[in-house]
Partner chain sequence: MVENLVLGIGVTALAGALATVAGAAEDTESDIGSQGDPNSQVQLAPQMGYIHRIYNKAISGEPPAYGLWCALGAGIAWAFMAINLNAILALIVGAAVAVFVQGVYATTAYLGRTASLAKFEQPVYIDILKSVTTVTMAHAFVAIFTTISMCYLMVAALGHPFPLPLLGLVWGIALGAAGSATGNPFYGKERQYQEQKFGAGVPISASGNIVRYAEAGERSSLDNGWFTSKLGGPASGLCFGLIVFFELWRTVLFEPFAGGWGAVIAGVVVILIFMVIDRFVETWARTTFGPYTEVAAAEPEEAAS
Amino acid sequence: MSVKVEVSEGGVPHDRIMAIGIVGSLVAIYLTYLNVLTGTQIFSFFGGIGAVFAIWWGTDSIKTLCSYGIGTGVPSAGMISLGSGVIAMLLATKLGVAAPIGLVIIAAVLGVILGFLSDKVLNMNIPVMIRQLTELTIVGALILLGFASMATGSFAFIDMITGTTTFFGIEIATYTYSLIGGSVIAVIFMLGGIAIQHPFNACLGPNESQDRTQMCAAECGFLSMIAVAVMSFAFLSVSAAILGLLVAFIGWIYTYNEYIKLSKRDAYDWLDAKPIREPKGGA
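Can I see the structure of just this one chain, in the form predicted in complex with the partner chain?
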């Protein structure tokens, strides 16, 4: 892409977006613990909400990082975020109740190491590299944990590697039909990786505006949540999965409508079946 990347000025500062993102994501992921406390599965959808918060925050991190002229690096930033995040996430799921908090610490340490390697050892020399890669690693790990806890109803490692299958009417425990054994985590990886990079990649250009990009981020988050909700039918009770699907759908319809409104506001013109209008300056 030979596109000049320009970032909109003003708007909500990045630090505030980060604060809302990390607090919102952690609170929502912790709310899935209500499943354990109440012995049901209906609170699983909070995991997806946590992932949406993380995607919303990660979009602004990618925007900050990629404003240093990394045009084709926008999709790659999404991939490294989830790629490093999956390591932190898998390690953190062994920590029991402390998993979400532990995840942030492990991911931060990992992110600093990766940021140092790419900035100082590979000599990329981008001033915000270490900080943004740290943020993106935490974001990637939070997305994975959020969607994984939405699909399985828990953020414990043991629940992600065991599933049940019906064999001649008898329910048996199996590794094959689990989140990790069935590689559903690979799907979540791609859902998160594309969702986190798409909003800035889609909205970049001279007239990029922060509220539109962030609305697109929320829209991508809820869209991924719909997909995870459909897959959660394999792990959760039908009512819990349907509730998750419903919440995701309502969130997606609202954000998608708002995104179209904002695009209409920002567009030069909004035409239906009209010919090319040559610019006033001439081609």
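Mind sharing the form predicted on its own? What's above is the form predicted in complex with the partner chain.
Nothing else is written out below except the one chain.
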């Protein structure tokens, strides 16, 4: 295919967005390690911010891939990023403090393989397929690790599979009441998948603008972060969970208001229409 959209007019080059996204995500996720150093859980919210950075980057990756005329492939691009990313994430959590860096390396290798199979074996013949699927696999893995770190306060595998319960007043370890054992990871999977798929689908068209699409991505990221913050009450102290919820809510309010401003800017007209009323009486 020959149609290609490099960047919206006056926009930020994709390479710069990728650099900001990967550095911002890694730094934020690593800041959750302050929980270990300080013996608290109050730094858990940084994991959610790391996931938002990844979603923001991944939205532009999806746009770059789908600018070749496969706009209907947005859902599949989002799902393969999270589906392959969860494999990289689970492997990386066994690497201790090196987990976030190891995640990027493992996800990149997996993404190259998937990109090659999609482009060369399935004959999709899209010039950016290998690179963008590599990026999206890294993005998916970072989203999952970020939200998992926010929910549990750690990016270690043992903390994601082990929880605690009380039996006759004695606190004991359990695998059921954990992020993975309780299938909370499945909810995080869908929260990340929807957040990365929606922005470009919502904003594409002849009047698509990069800043509006990226703001929608940040808004979707913080909205998913709110849900993760609510789930974190099951794993974190009340104060740490409330802090995460507060940060997520403030981020969502800001990005939502900015997205509405950009939507009004780009719209031909803005009508505050009322809901359509159903006619009274039966047919």
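In this text, rigid core is short for the largest set of C-alphas that superpose within 1.5 Å between two forms. Residue numbers count along the first chain shown, from 1. All values reported here derive from a predicted model rather than from experimental measurement.
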{"property": "Core fit, then K261 C-alpha moves 2 Å or more between these two forms", "result": "no"}
{"property": "C-alpha of K274 off by 2 Å or more between these two forms on rigid core", "result": "yes"}
